[in-house]
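Next up: just one chain, as structure tokens, the form predicted on its own.
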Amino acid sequence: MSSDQVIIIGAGAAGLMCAISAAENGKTVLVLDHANKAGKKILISGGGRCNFTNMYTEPSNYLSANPHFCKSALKRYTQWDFIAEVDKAGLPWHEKKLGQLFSDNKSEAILNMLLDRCEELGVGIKLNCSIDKIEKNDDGIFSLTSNDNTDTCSSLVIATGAMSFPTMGATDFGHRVARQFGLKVTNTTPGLVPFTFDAKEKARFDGLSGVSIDTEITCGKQSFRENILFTHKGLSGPAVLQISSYWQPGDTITVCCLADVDLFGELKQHHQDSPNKHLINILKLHFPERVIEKFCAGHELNKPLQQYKHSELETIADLFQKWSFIPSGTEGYKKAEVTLGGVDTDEISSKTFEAKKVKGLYFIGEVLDVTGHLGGFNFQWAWASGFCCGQAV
């Protein structure tokens, strides 16, 4: 293959979409990946069903030091554009909730759709390819040394993702390439990741692992309304993963269980209307008994309501609806769905994804400092950034 080909490092969502887009635009494309199979993270996504986009994708669903950077690509390649590709391939899908679209078939159906299109377009995909060195000569040609082989190109796209899911082979390779060529990389941390409890909270909620509760969870000015899930180490579930991207060590997390109910107001009403009812029986209308026992440890609940003052009922209600704690940390990259931070977007063109200081070098997808909310938004960023870059290379 000639040096004027496009080489894409990373056969994930962004890389495959970029390959398709570039090949459709008449480019000769080669995709390199160190894994033994393309699209490994696609396969495990959405519990194996692939939450491939979200109907309500907006720039506000993304975190970045520059919140405007994602706007251009998301406008030029929308969720409807990818849905059209899924429909064209004859793949059935459904909305699970909150605009989250899932494949009716396994995630492999979405991956195969991309791989089949790559094959139709003559895209070369080389797996088990470990890149040892990248150089650029005075003529603007990149030279990639890997497995005792050398490939050259005039356009090099970095689509390697970041550090989340290291068991799938994820690394900071893309960030190291950026630094090699003098580009800034913002601070990186695990995102969409479970919290861990300190010893006190862990002891308090011991035995609740596997219990899920509908909540509104808040950190600072940011809130999400979804379920939390108790784990052996702390808290997970959609609400926790969402808020984790906004949490900094030392920040307080506030949880309101049963957010649609004014629990104190309900207890006061029962106090007036049914004073002989026992408090524990009212709470059982909303929570499993073992949840009540853990949340209300040390409080007497097995008395008629008439024996409680309003202030005591408010204290009990607040245990569920104003629960605050400071996580001891997170479960780290091994359980994180994404990496927050990445290649500084000030270094990159929002239209072409080319590095402003290095002609012919492009960065797309998770390797950049753009991180979506849970629910298909990160896939949509991969599709959008990949497509737009493919049109530009």
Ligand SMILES: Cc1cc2nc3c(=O)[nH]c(=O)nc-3n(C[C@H](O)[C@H](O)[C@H](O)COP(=O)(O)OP(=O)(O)OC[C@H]3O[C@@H](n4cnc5c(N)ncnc54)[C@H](O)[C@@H]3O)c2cc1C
Given for the second form:
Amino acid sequence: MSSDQVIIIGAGAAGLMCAISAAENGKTVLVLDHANKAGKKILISGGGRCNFTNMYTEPSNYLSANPHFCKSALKRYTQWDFIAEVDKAGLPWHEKKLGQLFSDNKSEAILNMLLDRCEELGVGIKLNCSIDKIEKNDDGIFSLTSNDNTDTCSSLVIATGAMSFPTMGATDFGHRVARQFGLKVTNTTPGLVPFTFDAKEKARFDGLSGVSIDTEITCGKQSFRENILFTHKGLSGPAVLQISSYWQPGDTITVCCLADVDLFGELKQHHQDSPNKHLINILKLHFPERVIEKFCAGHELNKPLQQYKHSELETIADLFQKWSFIPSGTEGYKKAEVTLGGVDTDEISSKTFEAKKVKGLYFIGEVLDVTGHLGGFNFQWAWASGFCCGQAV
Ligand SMILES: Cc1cc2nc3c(=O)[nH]c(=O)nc-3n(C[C@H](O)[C@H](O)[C@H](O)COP(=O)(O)OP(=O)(O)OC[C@H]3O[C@@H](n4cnc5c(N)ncnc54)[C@H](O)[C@@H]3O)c2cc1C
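Would you mind giving the form predicted together with the ligand, to go alongside the form predicted on its own above?
Below is the entire complex, every chain and molecule, led by the chain shown above.
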């Protein structure tokens, strides 16, 4: 192949979309990946059914040091554009909740749709390919030395994602390439990740592993209304994953179970209307017994309501509705769905995804400092950045 081909490193969501977009634009495209299979994260995503986009995608669903950076690509390649591709391929899908669109079939259907299109367009995909060295000569040609060859190109796209879920082939390769070419990389941390408890909290909630509760969860000024899930190590579930992207070590997390109900108000009402009812039976209308036992440990609940003062009922209600804790940490990149931070967007054109200082070098997808909320937003970023870059290379 000639050096005016486009080489994309990373056969994930962003890389495959970029390959399709560039090939549709008449470019010769080669995709390299060190994994033995393309799109491994697509395969495991959405619990095996790929939450491939979100109907309500907006720039406000993304975290970045520059919240404006994502706007252009999200506008030029929208969720409706990707849905149109899925429809064209005849793949059935459904909205699970909150605009989250899932494949009716396994995630493989979405991956195969992308791979089939790559094949139709003559995109080359080389797997098991580890790149040892990237150099750029004075004529602007990149040369990539890998375990099996040296490939050259005038346009090089880095679509290698970041460090989350290393068992799926995730690496910091893209950040290293950025640094090699003098580009800044912002501080990175695991995002959309479960929290861990310290020994005290672990003992407090021991036995609740597997229990899920609808909550409003808050960290600083950010709140999410979704379920939390107790685990052996701490807390997970969609609400926790969402808020984890806003959490810094030492920050307090506040949890309100039953956010739609004024529990103290309800207990006061029962206190007045049915004073002989036992407190435990009112609480059981809302929570499983083992949750009540754990949350109210040390409190006597098996008495008629008339035997409680209002202040005691308020204390009990607060145990569920004003519960707070400081996570001891997170489960780290091993369990994180995404990496927060990445290649500094100040270094990159939001129109073309080319590095402003390095002609011909592009960065797309999760490798950049753009991270979506849970719910299909991260794939939408991969599709949008991949598509726009593919049009520009
Ligand atoms: C368990 C899990 C579930 C998820 N579910 C969803 C979901 O349902 N919806 C959603 O929107 N998002 C989901 N995400 C997030 C989503 O998968 C990512 O945001 C998205 O895959 C990022 O796309 P990308 O192409 O930038 O990177 P990736 O998809 O990670 O692709 C990067 C590619 O680069 C390759 N690569 C890495 N390093 C090298 C190297 N050194 N040399 C060569 N190749 C390399 C990798 O093998 C990989 O194929 C999930 C993530 C995880 C971990």
